[in-house]
Amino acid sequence: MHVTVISPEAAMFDGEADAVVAPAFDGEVGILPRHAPFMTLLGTGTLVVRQGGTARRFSVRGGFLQVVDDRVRVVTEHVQGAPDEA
């Protein structure tokens, strides 16, 4: 599935993904490929985007996760972590 972090000072992560597992404002969710598409707010907590055998994390506070046709889309209000290398 194609995962895509932004936030309002950068994007911070666009490519592939096995898993993500985000901070909702109710609890966590996570999000494996060909999930239903799905929407919830964002809390505040760790995001994590799982490549194979490695995780990237980053601390996110606000906004939304979608899930719409094999895509994720995370817009958060404030996002702290390593940026996008791609």
Given for the second form:
Amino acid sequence: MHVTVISPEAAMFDGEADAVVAPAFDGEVGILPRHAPFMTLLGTGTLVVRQGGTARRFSVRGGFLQVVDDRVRVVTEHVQGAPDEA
Amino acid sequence: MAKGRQLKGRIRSVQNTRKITKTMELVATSKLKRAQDRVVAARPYAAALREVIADLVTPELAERFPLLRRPAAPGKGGPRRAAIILITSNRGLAGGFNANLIKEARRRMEALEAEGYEPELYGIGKKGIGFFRYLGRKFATERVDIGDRPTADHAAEVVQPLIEAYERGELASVDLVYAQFQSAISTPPATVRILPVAAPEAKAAEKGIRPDYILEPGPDELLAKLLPLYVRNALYRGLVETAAGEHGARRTAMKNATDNAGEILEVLKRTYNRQRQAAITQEISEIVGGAAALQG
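In place of the form predicted alone, the structure of the form predicted in complex with its partner chain is requested.
In what comes next, the whole complex appears, and the chain from above leads the way.
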């Protein structure tokens, strides 16, 4: 599935991923490919985008996450890239 | 040769000015490129927000959200205060850039006054603030620290108090006067109404929320969170576009100044050389004349 992480200043991530774990307002949500259309508000926490064996982490605050047609869109005012983990 | 020396002085002065304007042109060009990248980078976020809000807004919901509701006219007990956010640059030497923005803001203020509102100014950028201060107009807030690298936080700081005042029903509207960045050479001033929010229209085919859409929490709560984001983003885009527009306008202005300096230099140099030649010719003919007189 295709994942984009967008802040007002720039697109922080744009690419394919196997799984996304996002801090929703009421707890973490995991998104896998072929997820049903979905939209949720985000809280504060770490967003993880997994691709193969690697993961990109971002710390986010506020904004929302949207899944439509196997495309995940994370839109938030406050997002910062965190160091990658293996 | 007094005249010749004066000319030489002017030539040197024009040359120095040209050096400065040429440098400013180059600096503006490189800053423009970076500012332009920021305008482009801001687009996906704005597009995503617009799309999502268009999906969520329905006429029934619109009535319930203060940010979407249009307040009553001042004659019918509605609020009289109307905010105008004016974005200008902190520095001049950009041709008519700031003057055009100020003109646009004044036009807007007069239009609001004619409708019975009391316009309030929120200034961003030294040039606009300086002008209205000179006219003796007070600003509700003045920001000169944003400069040409605006962030989403800057936008939030300015607009958040306005959103809150609007929700309390104290403000009738919020207008934003900024420079639209159409291209590096076209940066016309523009006014957009950022409050009440004009809900973006969904594409006809996708009207309404899709039935299988899972929304968490409900559409109400989502909209309540997203509308302020949308308003903040409108101001952020204004800031980014104006910053890019400033550099574009300055580059054009400085290019013209450099070209004009070149033209003036050509005329001055030609005059100087002609005078020098005339003086030499005169001296020679004097010497020849003197020699002929001695012989005779």
